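One chain comes next, on its own, written out as structure tokens in the form predicted alone.
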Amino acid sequence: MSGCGCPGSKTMTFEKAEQTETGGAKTSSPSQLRQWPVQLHLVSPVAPYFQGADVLLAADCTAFALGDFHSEWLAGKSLAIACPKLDANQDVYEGKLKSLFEDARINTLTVLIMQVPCCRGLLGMAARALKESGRKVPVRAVVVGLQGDIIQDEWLEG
């Protein structure tokens, strides 16, 4: 967890409420977010929601390009988001990703990036962290087009 003291950085896990027609947490498209925080700088790789989890590492823009981000990509996964072009101190990212593989012993990692060249950096960080960890973890690389189409979807060898 970040040492900034901001209450918004406090680690939280969300329990999903039952959806009801009569006064419950009913929405047309319920959120699938399971935890807070989500920004890679702020997450703790040893947080309970990462332990043995299927993890989605999403480039910031992907959630806006994909209309079905919550239902198709986030559902059932713990989340970390990052921007390989604009985020500062990215050297921290590789260490956090390595810790997700080693300490949290995550089950799978889906790396969701945009088709723009700078986004490939996020996939590169994940690949290097996996290699350094020495673990074999399935990594799914998904490239999203600018209008929300899936351009590439493949499982990489871990």
Given for the second form:
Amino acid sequence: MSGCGCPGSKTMTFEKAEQTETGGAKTSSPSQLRQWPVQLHLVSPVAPYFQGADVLLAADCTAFALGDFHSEWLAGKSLAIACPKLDANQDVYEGKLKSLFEDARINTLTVLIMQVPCCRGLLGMAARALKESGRKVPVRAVVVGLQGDIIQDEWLEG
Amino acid sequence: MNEYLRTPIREIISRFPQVGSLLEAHGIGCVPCSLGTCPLGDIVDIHGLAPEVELALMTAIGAIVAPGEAVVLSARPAASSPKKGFSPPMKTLVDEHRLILRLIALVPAVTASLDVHAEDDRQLVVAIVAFIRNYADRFHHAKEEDLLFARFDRESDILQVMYEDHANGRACVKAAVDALERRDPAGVTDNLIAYTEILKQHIRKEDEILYPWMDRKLSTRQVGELFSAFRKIDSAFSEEAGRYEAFVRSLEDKFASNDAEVA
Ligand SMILES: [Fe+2]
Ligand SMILES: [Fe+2]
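Any chance you could show the form predicted together with its partner chain after that form predicted alone?
Time for the whole complex; same chain goes first.
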């Protein structure tokens, strides 16, 4: 294994207790998603579900890493997802985030990213949009470990 | 020991004084508390101790109050996420505490040289009282009482202690003003110093115990709502707040330097 490969794409396997596949028959964990679309390129800050909302800006991978993504993180929030490493035209993203602060007058923004370094870009984008915005709201930065643990959870300075 | 979790701490400490020393050793200052009605279980919960520290403390308390019985921990879920630090609205209250503490630190020097028969000195006391009443009370305590505390159980023991501190502080200031009108220097000094003692302890309780506990209980939505409600008040008060900050700075120039010369 190369010692200087990108940690964002390094191959790893995590040992977990054997679980049986239920084939989608189980519905005991209802979805907390209350909107469509969700991708940051596709959503509009003027959409009704963003007005005055608590918004979750989640890096794509977080929903797969967290065991309780729906119940703990998405519940009660409106959602936008993005990948700061692979998505194109990311300059549009910053403008949309600024518009969420100023036009949608959102209540809070929670930025959920993975611990890999490339994911920090999403947090940086949110921080810049907040700095540029004439309206301030609390922004919470949460970093998720590769095995779904919460590594960091803090509020950004307004 | 289950019954002891719901017993007011004052009762426990008076029956088992060693419990008071144990709590003090963990930085939980219930012994000098003016009310002491908080149940033991809530006190341990509210301090947000690490699970292993809480287990050790409860084991030690259990050995004193109910020897031989199984240890029962408070019913809160184990802390699963790392500490967040103060949320933005809580941070503004903590920042306001800093200005209040800066003023409080100057009160001993101001009262030491106070001449109640000199118009300038009387005006200085009036200005300090105006800071306390307008900045500390009408601005800061009103945000706490009307917006923050209102989101919690007002009847809870911990909030009753906070309301009582606010009320005691107001009573001391009123007594200092009355003493100034009577030209009673000891009355002015004693009551202003008593006010500073109440507020120093009160701010410590809020910064170290109450606010961190409240921040753990507040939902993200509530944090956002408090933030915008505080901002509305802050922007309406911003000019006045600026004047009070300048006032504290001018007092520091005048009195803190005198202290430095003595030291
Ligand atoms: Fe207070
Ligand atoms: Fe306070």
